[in-house]
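First comes one chain, alone, set out as structure tokens in the form predicted alone.
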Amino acid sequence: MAIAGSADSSRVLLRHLREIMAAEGDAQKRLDRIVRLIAANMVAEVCSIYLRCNAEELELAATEGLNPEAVHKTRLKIGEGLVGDIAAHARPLNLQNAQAHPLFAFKPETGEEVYHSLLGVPLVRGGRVFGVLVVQNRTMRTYTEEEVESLQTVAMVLTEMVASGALQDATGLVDRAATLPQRLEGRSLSPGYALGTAVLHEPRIEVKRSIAENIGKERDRLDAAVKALRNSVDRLLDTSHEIMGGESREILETYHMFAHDRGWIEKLRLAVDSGLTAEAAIRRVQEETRARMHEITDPYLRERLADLDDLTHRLYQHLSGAQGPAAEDLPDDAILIARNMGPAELLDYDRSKLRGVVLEEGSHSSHVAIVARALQLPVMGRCEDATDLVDPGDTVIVDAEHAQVFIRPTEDVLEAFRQTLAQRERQTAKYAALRGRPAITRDGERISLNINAGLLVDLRQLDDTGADGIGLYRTELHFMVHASMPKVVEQVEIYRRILDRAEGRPVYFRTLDIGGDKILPYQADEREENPAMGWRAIRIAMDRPALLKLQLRALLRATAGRSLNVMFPMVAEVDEFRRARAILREEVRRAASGGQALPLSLKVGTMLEVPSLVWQLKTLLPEVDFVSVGSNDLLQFFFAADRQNERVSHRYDVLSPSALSLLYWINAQCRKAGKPVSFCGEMAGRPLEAMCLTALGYRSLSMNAGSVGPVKEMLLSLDVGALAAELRPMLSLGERSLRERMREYAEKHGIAL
């Protein structure tokens, strides 16, 4: 017999397959027909097509071989048997005696018993599972290798069919499958609702024609395409040694290797001379690619297939020309989705369009995370096949309050979620009406609520939000936007800006808090073994001042014969904080002796983030002229418990006895000294927490733009001496957290949270 897996014999298979294609006729007849063909070509008894009817479950849509009876009738659960499992792991089975295997499901009605040997190979397009093919025989046999290549290359083919919606008209699953509505989990990476339009961030792999009409041409494409992708990824490696070094460079010569890796190249050359056009040869390796990642849990090999996978993408590009999203081809509702991103690519966006962003990764503390942020953007992280499983235009909602998103959502479910939006706005347009009132409490304590920034367009929000000033100004961010060190003058201007659009309203200027977490584009990567313990903020500034000199130098020009506040990041002891001040007061020096106007006012401070420099409080207070409380790194810290690590993020809580008790003698010695002292951290930003700091004696708060409308309307109903009254005694309690009865107290006395 011919030898079915040969490529002379898959090629014939194919042309059969293209001919079917093109002919008139239903689709039940054309399913009959391709089962029929591919049950001669592979020399099988049984040939039998499942697809994808809902969410669950798949369906016997056609069948050579099996009893004609059981097509539309015999249906099996995903998981369920071996063609479940097929489905359930998107891989092949191949089986010598498929009914001695322990996951064999005997379905009576398809007359399958007499036949042992089982050849199964799912039909998957972007990580969807569409259905699974199969091909049986009654001997006891292992199919060949050649014969899965065949099977698979044919599979590839009908997905694309069943995709297109070719084959729906009879069935009426194929569409089902494609458009079943989906909930994905995941993290909130900045919170918000969203309702919108899916915009892909890079194109997606789209196959219009999988068969080739001419092998020769399709393997001159796919060369052409390599030969591109390797000079691309060769000058990146080239330039990299500018900006890049240690692991970051290792990456890139990792991706380099893969470019250059023979048994790739020749897998997709096999795959061109079955008979599949390039852009499908592509595609299928793609696919194997990532089934291979589901099977692996190594991180290690998982980021490596990650990088083949990517690779994959970029050489359908330099085939194909497809680019990313135009500005003007962007919805006026735009959910932006993609596997990541850099927080420029997301400036690149109409923000005036962009109504969300979903990411298969990302965390709370990267780029594009903390410029989300600013933009007041919904993001929602962690999303698995995010990417694969939603098609540009369709309606998506991003939940990034409870952490979901919602993939062509049912109607009663954005119903729902309508109304929540109608709620969203009612509450924002009452927040604008408590705009220019002070945040007065109701026994007459006057709190100053002001907004965190860090990029230019954070500044409207003054207005906006009616805040009193910015209580903390993330300088690093505008480096992290940047391809490269902004220079001295750019940084002039930058400052400048910022206070021209604060108009009198004071800024606190924290110098640059990278390392960590927060690693400059232009930055070498060290990874450490604990980054928010590691080398980071002051401690760079002490080791390599003269990024800190340029950066003070800056700050000094643009607020010539203006009030400029300073604070210095993660300061773990008093000699930190006066060598930095040394700096400062020498860069003060160096621009009075060049006849530089200088500051009308100076103020030095610090952020009060790691617990060491909490019990040198009384060496430092009559050093500095203000203390900024960092809540994040300071309980972190305190805690022992990573706030980015799930585990234990949650484990404990902020109004805790221990941690209030804390924050309480942090005020009383600022107090005592006669020294400002305010509180940055995310908790200042939720009205309960915001409730118990006040309580605590804190009178100047700093949040996110969006917390201040409802930790204003808290204040207004709040009567702080006499919740002071009751939180302070609770500080010797000895229990896990106070949240519940502070909860009760702010219910029982018509608190607004």
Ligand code: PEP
The other form holds:
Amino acid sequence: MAIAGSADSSRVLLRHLREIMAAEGDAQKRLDRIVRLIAANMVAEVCSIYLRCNAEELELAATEGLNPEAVHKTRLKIGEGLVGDIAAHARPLNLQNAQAHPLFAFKPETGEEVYHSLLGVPLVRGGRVFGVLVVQNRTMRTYTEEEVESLQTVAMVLTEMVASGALQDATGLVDRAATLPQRLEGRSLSPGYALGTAVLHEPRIEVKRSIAENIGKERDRLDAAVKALRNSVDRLLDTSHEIMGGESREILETYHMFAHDRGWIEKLRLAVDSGLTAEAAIRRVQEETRARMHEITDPYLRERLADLDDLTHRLYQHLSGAQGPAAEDLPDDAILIARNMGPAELLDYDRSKLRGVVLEEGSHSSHVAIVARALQLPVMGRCEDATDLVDPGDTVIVDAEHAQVFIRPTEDVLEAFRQTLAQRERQTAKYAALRGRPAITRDGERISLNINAGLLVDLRQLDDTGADGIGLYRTELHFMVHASMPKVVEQVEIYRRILDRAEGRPVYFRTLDIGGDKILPYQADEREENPAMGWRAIRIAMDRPALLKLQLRALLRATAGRSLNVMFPMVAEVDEFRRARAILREEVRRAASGGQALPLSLKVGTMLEVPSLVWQLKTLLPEVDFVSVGSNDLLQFFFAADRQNERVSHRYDVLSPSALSLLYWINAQCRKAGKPVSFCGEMAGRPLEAMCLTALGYRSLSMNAGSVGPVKEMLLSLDVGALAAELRPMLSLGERSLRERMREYAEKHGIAL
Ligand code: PEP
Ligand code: MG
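Return the form predicted in complex with the named molecule of this protein as a structure block, the form predicted alone having already been given.
Shown next: the complete complex, the earlier chain at its head.
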């Protein structure tokens, strides 16, 4: 009954609000009428609206009950006093005796000392606080739950008015607040700089009309959207049966549960019954979910609320028929803003128009980040509230070199950034000029520079960089961006195209390194305690040999009449290599007996990524055609420091005497055995590290395409023999890191870093 009462009074309030908005008059007059209306409706002696006037302050914009002289004079910092506290935490405060509250800040000009009880709610949309709506009474009373609900509904409508600019000429304050420049910090997921125009990957819930004209009609619209949502989730769940397992299916089941959840639907209906349009009701319920999300620290519950948030978004899409941005509407300098996205979604966009990506979530190892790095697309992740703070069409700077994003940057920031970009372009031009030049050190050592690739788009880089070949082709990326397991014919087609594009330059295919953090969308995802040391790569291949067999079959077919270089990931024992090679041999036999043309040459090697294999090199080397050092994994296991865990990933330096001694020893063993060794971990792409690797004896490096230019420039200025003589004795120093010494050496000898 009480709730129905609240819906009734909200309805009356909203009807009057609509009349105020429809009537003539400037924004200040409207605000004045609004506060009078709310005060009367809620039987409050005071009703005030505080609006945000800049990033740090709120200003009293209208009041009924407080001293009118204080309007546009009284200001509070965000976090100052009770009103500031409501804004800072974006949550309501309901106090019987406000003056006794430790945060109460006395503003003498307002004359509020006679009022005791206070109910304040934030004007909030997404993460952005636009202001605070407050009612006060002389008596010490506690406002009922229905009153809080009702004030929140009004606040929601007011927020939409303020955000849409309908009240903007009252003070001009809000407009400035909504368009203030912002700087967000996050985590760089793919390096680089970008300047462009914001595009929201998912359309935001746009509430053009908040107050319903016909409640029955709004209820029908909501019910129809809920029905469509349920149907679509049910359909997804039905069709996903064969291809999904584990977590992915669990997510859908959670969606299914929420979509049929009575509490959720009831909340939406109540919001409509209180006089809101269906869109506004969805927004209102979504805000509540988000407010709860901010308070909850349990990661599991947060995830579930995030699912609910996502589902709310889908409901809105059913209501409005809104889709993501159409291809033809994409600006030429698009910066995508999204909560998160999958790699396939990213690839749906026209790469030639994409400049950068900003995500609220995402991690360095997320698939979208891997694909973005392959595309050389700067990506910032963990930028909280980005989708709410950025409006479509805003100018955005993605500075993934310093892990920051500028939204609506000021002219100064833009100018400084343009200079950085120009400097970057000059550098790129300088590296492009080195393209045709072989990487020969000053003392005449030829270093083979190769690129790491994983998608067809990478291959363009072979020509752009003038690299000698592809030192590491991560075949799993194709599998990760496919919605279902690529069939053998599809794989053959991909591998053929890679070889065509390589035009005779060597390509080292690595068989699937899935598991760990690289989960296929159609793979049963069984969470493990330590995925990096879990069931991944060759271990999956040993337990499920069909996958490896089919991949090798495809590789053999694609390389008929050409050279095939193939290597296995995460091999920990010689025996694993032997078993994998036996599967390959079996496939060769099978192909030959079927009369199939075979590769002209076949080289079989292994990645060196697990320390245990280093201690079997003497046995291993006579059996392999080559090895490739994967320092990303090798050194995380060497130091027992998870490469994904930022607390420890930089704790030990790869330029420590211990790591360098290990790498030196590996190279020496390979040389002694006369077996080619290349180096394809990330450190090969950093000039200082690459300098040390060549001094340790490595002559073949493979890296991200963007690193070829800087590494080549370094090599051209290096006397590697002289450095080797200097470095070797340092390996027995008990120092934490040789980085500083190496940097000083480079500076002293004019080596370009
Ligand atoms: C490595 O571990 O160094 C490597 C190149 O493999 P990935 O980064 O794909 O694990
Ligand atoms: Mg690895």
